[in-house]
Structure formats: structure tokens, C-alpha cells
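A single chain comes next, written as C-alpha cells; it is the form predicted on its own.
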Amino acid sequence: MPGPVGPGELRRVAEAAFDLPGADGVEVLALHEWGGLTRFASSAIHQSTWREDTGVRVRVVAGGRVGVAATNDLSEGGAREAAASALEMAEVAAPDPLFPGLAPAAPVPEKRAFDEATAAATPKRRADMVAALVARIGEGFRAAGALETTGTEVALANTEGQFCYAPASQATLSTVVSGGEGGAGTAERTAVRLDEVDPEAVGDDAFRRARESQRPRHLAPGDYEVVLEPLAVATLAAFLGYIGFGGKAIEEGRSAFSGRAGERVAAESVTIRDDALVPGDPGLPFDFEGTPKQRVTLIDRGVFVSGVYDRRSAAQGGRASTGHGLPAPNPEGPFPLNLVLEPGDATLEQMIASTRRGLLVTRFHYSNVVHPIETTITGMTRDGTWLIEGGEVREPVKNLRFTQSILGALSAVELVGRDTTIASEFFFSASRVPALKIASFTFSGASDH
């Protein structure tokens, strides 16, 4: 099985692209990914795969113009060829007067996020964990899902003298349990170490939700109190990060936070940071431009503080990059990849007990943006939604469509959970979030299942 290439070899490959006549600057981003995926359906494994991928992305600056080229050839020759192609593109590109230059040499924080046993997990190890999950599923029900184990290396070198390297590993086990009379339940766990993923707990959680969501009834759409479990909260956090916290959108007036530093935008109990440096959580200690990551407080006790910036958006706003650049070319600008919504002190049971009439929501799916500046998104509930009345969970309900402003929901937060979960929505991203009790959440439609 493949393993890490290592910083020495990746640096050697990257620096082979530096000797490029006609170039004013060269940046090389090298990525190496490998890992296995075991899928299961009807409580039986039906697919086990292994993959390995390499990539080299070269950005060349020449005469105020920039070109980018990529290759899967992780060798000195491959890097040189990509650099030559990037130079050709730069020579015919339009001048870029806003290009802020390549990242200068700077020390990178240490981050331990690689577990060799996880990156090298065998099909048998994954199969044994799937079997342990399936063993927790009761008669008449079936489990479907996947267990993925991955290793990643990212290295960046440039002609300004910057070199960064970090390996990472990740394991994600997710399942949906269905059966009986129309019920379904889901659960998932993500961790840097496979040993931290408990397949029996995942099976128990999903089966409990499936068993308790049998024979759901129709519920009219409208505004309801809600208790959102962490998977649902992660959707809100990820979309808010994508449409709101990016420095480019903020500086160009396209964000809900444009011009609002110091204003209250959420309930006082809401604090959101972007922090890739949390020990034991996913996240790289530098960005894809080679800038060291910073911990950034985005919302502090309900007050908007700042967004996240790459080198270009930082130059637009007269700031320094916070280490949130994405791989070039990147017209979207930066956004946070490691959101942390600070926990509170409430249990899920206390949230339910405080709800007069509302809904307990496991997760959302098919979510999409309706109005970025209003932070309005829409989507459906899925795999477990229940009516709460008089502080008790009464009965399961059929899935509902929501159309809701994220900031509107965060402004109506009444309780914040004390336990947090890691969940991922987008590329290279993972949010750590608790459950939330929200006073009002808009459900705009109902389904028949």
C-alpha cells in the first residue's frame, strides 16, 4: 500500500520547477492522496475500493501576468513541464495589477493530524467495523452507508523561499438505517484517527432514530421552534462560511457582513471561529498559497468581528492574509474550512424540555442558496424529524422543506449544546458544532414521505 512521499521528495519535485527563464516567480502546490472506501447496502458490503492520486499545480508570475497549470505527474519532469505551460499561459494572459505577489517565507505552526494506521487501514479492518455496525441493527431494518479512510500530504514551495508540508489522515463512517413502516435514521462520525470512530455507537444511534421514526405523520408547514442536532447545525455553519465569511465577498459588498464589523448579527450565546489548529481535529496549518493559518474569531458573542482572507482579498481590504487561500486559480476567493461553533452548557434533553411546540431535526439535505446577502438557504429535513409538544418528543413527522435565513436562525438561538460533533459539507472542510435550540425556524413546504 502507498504511504507518505515525505517532505524531502515533495520539496525536490517542487523546486525542479524554479529554474524557469522568463519567470519572475514560481509557486508549486503538490498534493498526494490515498485511501480506501468500503460501501455497504442492505446490511452487506457491496464495494471495496482503493485509490491513490497525485497532483502538482504550478503558478507562474511573469511581467505582471499570472498563469496556472496542473499535472498528475508527481516528478521533477512533471513539475518542469507544468511550469513551462504556466509560463506560456502567463505570457498571453491579461495583466493582473491586483496580484499581491507570492507568499513570503514564514514559519508554519506545528499541527499533528496524521495517523499512520488510519491512512493504511486495510479492507479487512474496514469490513470488521462495518460488521460491528450492522450487528447493532434490529430485525426488519437494514443499514446502508460507507466507511472511508484517507491519507493526504500537502506541500507548497515558492521562489520567495517559503516551504510548507503537512500530512493528514481522516476516517468517516456514515450510515442510514431504514425499514419497518416508513422510518429512517442516520448517524456519522469523522475523526483524524480511525480508532476514535466507534462503529457500534454509530449503528446504535442510527437504528434508534429509525426505530423511533416509524409511521411518520403529516405536519403543516409554518414557523416552529426547533432543536437542531449537530449534523443539521453543520449545514447552517458550512453555508454561512461559504456565502458570508469570505474576505472577497465582504470587501466587494456581496456578503451579509459587508460593512458590519462590530454589529450584532446573532444571539449573544453564539461564538464562531475558524480554527484549523485545534489539536486532533482535521485541518492544515497553512493555506494553499503557503500562508500560515491563523485562528480567526468571526462572530464573538453575537457580534461580527471579521472574515477570513487570502492574499488578494487582504490586499483589497488593506489587511494581512489570515491563511485562507484556496488553490489557484480561484475566482471565488477565500472561505473558512474549519469552523468551530463554541459549545454551551445545555444537554439535548434540556433543549427538548424547553420546547413548547416544535421540531427535533436530525439533519438537512439537498440544501442550496436562495439569497446570499440575506443568508437564506433552502433544503429538506431527512432521516429523523419529530414533533415536540410540552417538552416531550411526541411522534415522528414526514419531511419538511425549510427556507430560512441562517443569521435569522442564529439570532433566535436560545440554547447551545455542550457536546460537539465534527461534520463536513465541502472540499477540505470540517466544522465542529453543537446542537442548537432556536426559537423560530421557517418550514415552507411538506413532503409525502
Second form
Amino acid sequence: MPGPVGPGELRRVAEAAFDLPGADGVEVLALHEWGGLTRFASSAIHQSTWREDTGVRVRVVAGGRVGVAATNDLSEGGAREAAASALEMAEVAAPDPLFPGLAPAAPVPEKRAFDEATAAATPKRRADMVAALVARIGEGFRAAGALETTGTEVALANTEGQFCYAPASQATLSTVVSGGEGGAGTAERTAVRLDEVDPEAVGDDAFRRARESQRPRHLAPGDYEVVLEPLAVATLAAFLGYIGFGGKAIEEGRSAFSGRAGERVAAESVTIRDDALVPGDPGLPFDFEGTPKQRVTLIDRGVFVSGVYDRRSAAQGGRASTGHGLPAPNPEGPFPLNLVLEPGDATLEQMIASTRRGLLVTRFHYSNVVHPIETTITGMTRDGTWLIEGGEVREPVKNLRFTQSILGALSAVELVGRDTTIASEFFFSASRVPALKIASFTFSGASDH
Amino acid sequence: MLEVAQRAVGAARRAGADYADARFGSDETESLTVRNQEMEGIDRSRSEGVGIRVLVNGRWGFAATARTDEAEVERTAALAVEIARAAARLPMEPVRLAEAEPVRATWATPVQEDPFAVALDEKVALLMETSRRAQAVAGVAFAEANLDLFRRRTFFASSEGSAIEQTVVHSGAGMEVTAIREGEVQRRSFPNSFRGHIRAAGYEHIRAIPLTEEAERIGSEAVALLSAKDCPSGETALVLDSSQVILQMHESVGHAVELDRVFGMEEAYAGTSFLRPEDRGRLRYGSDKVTIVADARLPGGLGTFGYDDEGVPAQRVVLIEDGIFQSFISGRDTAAMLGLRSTGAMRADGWANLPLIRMTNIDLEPGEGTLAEIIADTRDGIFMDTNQSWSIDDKRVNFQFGCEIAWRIKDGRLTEMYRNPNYTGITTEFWGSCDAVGGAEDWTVWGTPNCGKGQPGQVARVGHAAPPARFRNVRVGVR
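Alongside the form predicted on its own that was just displayed, please also present the structure of the form predicted in complex with its partner chain.
The next block holds the full complex; its first chain is the one shown before.
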């Protein structure tokens, strides 16, 4: 298996692009990623893959104009060729009056998020772990899912003297267990180190949920109290990040948070931060412009504080970048990639006990935006939804469609869980969130399973 | 580059593969985005590498690398075999491949004008003028225009003797206008949302899109939406424009007929399907107005090619005929599980990914009448245009879509404009309620370049063609 090529090699390749006559500034993002994925369905391994790829993305500034070119040829020649192409693009581009220049040299916070054994995990080790998970699944049920182990190296160099480099590893094991007389359960675990992923625990959790969700009955849609488990909360957090917390959307008046700094937007028990620097969690210590990552408090005890910014949106708002730039060009602007919803002190059992008539939701599926300013999204429940009555879980119910304002839900939070989990809604981001008990949540439709 | 693929196949066979295929791929993109007459993005990208797929004792392995020197290809081929052998730890029924004749061929998208050769300043000027005209409408906050080009060269070789070179070219452009007032944001796009109208074609397609001509109308509609009422809630006749019909088909037909989903292979991620193998020829999927095909030979479709990524020739497959479900889309391994031949739907997101069953071009066959005639034939209902959002459950049963704009239809005429329109339904009930399918006059080939599936996640560029259509008793205005 290949390992990291190291900062020296990435810097050598990146700096080959710097000598570019006609350019006022050059920025190079160099990437190296590798890893394997073992995929299983019907309790057997059916698709397993491995890949190694590289990338050189060059942003060139010339006379206030900006061009970008990318190649996966990680060599000095590749970098020089991409730089020349980017300059050609810049020369025909209109000037960008909002372009604030490249990031200045600045120290980057220390973060250790690389485990060599994880990045070098073999197909056999992944297969053994999948087999350990499947062994926990009882007769009449089947497991599907994937175990992925990856290594990445990211380096950013620019002609302002900034250079930063970070290696990272990640292991994610997820499964859906189904079968019996209808019903399914899911569980997943994401960690920097594969050693921290316990396949038997993941299998046990998903199988328990599958058993407890057998023979679901139809429940009429309507407004219900809900206890959302962390996977479901992660969907709300990620969509709020996508449509609300980006600095560009805020400055342009397209966000629910535009002009609302200091206003109450959620219950007092809700505090949301973006923090890529949590030890042991995924997240880079700098952004894709080379700006050091800051911990940003987005909602503090229910009050909106600030969004996240890259250099261009920061210039729009007359403020400083928070280190949330994405790879150029990025017309969408910045997004928070490492949301943290602060835990409270409630156990899941306490949340259920406090529910008179409501639903316990494991996770949501295929959610999408209905109204960005109202932060309304729609999606389906999946892999375990139960009716709670009189403070007890009564019976599983068939999947329901929700159509709900996220801020409306966060304003109705009654209890916040004490335990948090990392969960990913979008492939590029991961949130650390607890379970939430919410007073009212709108279910607008139902499915047949 | 065919030699790299052939060398990879040879290396895999020497490492112990019973069957091997390899794709050397080279992808190029060019993308321009102008917003309020400022350049928001202009970039090119290129990616090359080789992906090697093997069968060892009936188990798949796949490995891919960006480095294509001889030693690296040799090492990657051996790794693919090691991965396949590791699958024996938890084996499935051994894979059998449906018969497919070896092919030696070259194929390319018909292109009149190489889009990559058109001068950059000409492209920038088109987008600048589009943005300027839309921005000139009072009340427009943002006027964005964009242009996207894509070229994929694939060199495929297999241990059965196939050797195929293909070049696929896609070109597209569009605009998106945003109006903002008092906490309301409204958006209108042209010709379609999510970066416009993309087709398998050269720059001649972009020249034919009336971007500058339509900019003022689109800007005016975005501003008018700010003052429009929200779409009312209730059950009504629903007329959908062609671009929304294709997304309805994509989600509630195209994905549902993927045979790997039916066999549970996608269960943990994208989900399964409500369809079963025994439903073929029996299940009523829609009304007798509904005939839907998967046609990988459709001129202009993003799912049009000569051969899929297993080397199987492009085909036209009838999925639903006069409302009755007829066929799945499949690859060689899944087709063999039903004793069938592949429908030629195995496609990979570039060289770095394993081919999966993906839609080619899923098309609703034309009926009769224009959009105007369908509206004229509707006494009371709602017309919705241009997709804004989509959501469907893990078996493709319960769906909800949002559109950018709607109008009330009263006595055969469009009357009041509505904002934030959406509708919801159950797949077979919805298609069963289809009582009008437009004719060839308004039958349009669209591109959906952002279809996600698989683990690791893959994005497919798929095509669709459809006319406008009408559905009865649909629940709209979901809150």
C-alpha cells in the first residue's frame, strides 16, 4: 500500500507553479488521497474497491483577474502546465472587484488526525471486520453496508509565503440490517483510527433496531413530539450549515441569518459551533485558501452570533476570514464542515420518558430544501421509527415524510442529549451532535414500508 | 492509451484473475460562472488514470490509480486480485457474467463544433451579456450565467478480447436569476435549473440556447414571484413542464428499475426498490398513456454512448409499455441472475470508480398535443415549471418535488402566478393518474449531470427526454 508522500514532495510540486511570468500571485492546492472500501449486501461482500488519486489545483491572479486550473498530474510539469492554463483563464476573465488577494503567511494550529495503520488497512483487515459485524446478525436478517478506510494529504502553498500541510485518515463503518417480517435498523461509526471502530458493536446496534422495528404499522401524518437520534439531528445540522451559515449567503441576504446577529433563533439549550480542531475528530486545521481554521460560535444559547467566512465573503462583509474557504473557484461560497451541537444532560431514556405521544426517529433519508429562508426541508424517516406513548416506546411505524423548518424545530427543543456522535449527511462534512427532544415536528406524508 | 488498459488486463490475468477488464480514462472539464457581470469562477480540469476490475473465483475486485507507469499498473492489478480474494471471507453466490460478444470499435459523440476550441473570450462575452440583460430588470439581486464543457476519453480492454475507444462530449449553458425582498428569496432559471441545458453535443448546442434573448423574461419572472401568493394547498390536476417530468421520471422510474437495487446491492446507501423480478409484464406502473424507455442511442442524451463500461453495445429497452412494467436496466452480473442479457447500463464515474448500473437516457414516449393544448384542455388545475428540489423514499414510493414557479389554470388558461409550489404522491398512483402526455412538438432532451449513487459515491451524467404531461388529483402546496 502507498503511504503519504510528505510535505516536502507536495511543496516541491506546488512551488514549481510559482515562476509564472505575467502572474501577480499563485496559489497551489496539492492533494493526495488513497484508500479502500469493502461493501457488503445480503450479508456477503459484493463490491470492494481501492483507489489512489492526486490533484494539483492552481489559482492565478493577474491584474485583479482570477483563473483556476486543475490536474491530477502531481508533478512539477503538471503544476507548471496547470499554472499556465490558469493564467490563460485569468487573462480573459473580467476583474473580480471583491477578490481580496491570496492568504498571508500565518501559523496553522496543530492537529493530529492521521493514523498510518488506518490509511494502510488491507482488504483482508476490512473483510475480517465486516465478517465480525455480520456474525452478530441473527437468522432471518441480512446486513448491508460498507467499511471505508482512507488516507489524505492536503498542502496549500502560495506566493505570499503561506505553506501548510496536513495528513488525515478516516475509517467509517455503516450498516443497515433488514429482514424478518419487515423493518430495518441502522448504525454507523466514524473515527480517525480504525482501531476505534468496533464492528460487533455496530452490528449489535443495527440488529437490535431491526428486531425492534418489525411489523411496522401505518401512522397518520401530522404534528408530533419527536425524539431525534443523532443521525437524524445531523441531517438538520448539515442542512442548516448548507443553507444558513455560509458567509456569502448571509452577506447577500439569502440566508435565514442575514441581518439577524444577536437575535434569538433557537431554544436557549441550543449552541452550535463549527470546530475542525476537536482532537480525534475529522477536520483540517486550515482551509483550502491556506487560512488557519477558527472555532466559530454560530448559535450561542439560542442566539445567532455569526456565520463562517472565506476571504471573499469576508471582504463582502467587512470582516476577516474564519478559515472556511473551499477549493477555488467556489461560486457557492464557504460552508461549515465540522459542526458541533453542544451536548446537554438528558439521556435518551429521559427524552422518551418525557414524551406523551410522539415519534422516536433513527435517521432521515434523501432530504432536500423546500424553502431556504424559512430553513424548511423535506425528507423521509428510515431504518427505525417508533411511536412513543405515555413515555414508552410502543410500536414501530412505517416511514413518514417530514416537511419542517429547521429553525422551527430548534426553537422547540426541550431536551438535549448528553452523548454525541459524529455523523455525515453530505460526503464532504461531518457533524458531532447529540439526540434532541423537540416539542413539535411536522410529518406531511407516509410511505408503505 | 489502449495499450495501458491492455497491459492492465494482462497483469491482472497473470496475478490470478479469471476475468479482467480495464479502462484508461481521461476527463477534461471547462467551467465558467459569471454573476452580476463579475467572474465568479473560470476553471479547467484534467484527470487521467486507469481502473482495473477483476473476477477471481466469482468475486469482484477493483483497484484504480492515477499513476500509469508499468510498475504501478502491475501493482494495481495485483491489488485488484487481492481485493477479490479477500471477499472470500464473506462470499456471495459466485458472479456469473451474461454473454456479451467481444467488441473492437471506436465511437464518438457527434460534434459539429469542438466546444473546447471556441475562444474563451467569446464564452465570457456570452455570459456577461446574459448577466447584464437579466440584471437590468429592476428588483433582480443576482443574475448568474454559466457554461460547462465535459469530454471523456475511455480506452476499454477486457480479457474476452474487447478493445474499445470512445469519446463523449457534453456542452451546456444556462442562467439563474435571484430576487430578494423582505425575507423572501425567489429564483428563476433558464433553460433549466442546476446549470442549464446540457446535452451530448458540441458548442453548436450552446449557440442554439437563447440565453440573451430570454434573460429579461427570466429576470422579470423572478421579481414577479416575490409578490406572488404561495401555491395553495389541496388536490388538483397538475400539469408539469417537460423539465419537471424528466426529474419525476428520474426519481420514481429510473432509479426504481435499477436491478442492483432490486437485489439489495444498494440497500445501505441509496436504498432498494418497490419492484420485484416477478413484476415484469404484470405490474401496472402507470396509466395506458405512459410508455417509458431506456435509450442509450438517443441523439443528444447525456446517457448516450456506443458501449457501456463493460463493453456492451448501447441499447433501447422498453421499461414501461402502455402503463405495464416490462424491464429492469442491468449489467452483465445482475442480468445473469435473471437468466437475461445485459441491457448495457453499466457506467462508472471516470477511471477511478467501479461501473454500476446507471440510467442511460430514460425517456417518456410522446403522446399528442402541445403544452398549450394540454393547458387549454384543463378546466381547473396548476401548471408547475422548472425543478427546484426533490426527495423520495428508499424504495422509490413516496416522493415530493418543488418547482420554481406555478400558475393556476382556470378554464384552459394560465391565470394567477404562485410561488414556492410543490407536490407529493405515491409512485404508481401518480403515474396511474397521468391522463395526458404531450406530443413530439414539446418533447425535449434534457441532461441530469448530478445523479448520485454507490459507495464510494459516484456521480453519473444521465439523459432524459419527455414532453409535458398532466396528472389528476395530485396533492399540491405541502406545508
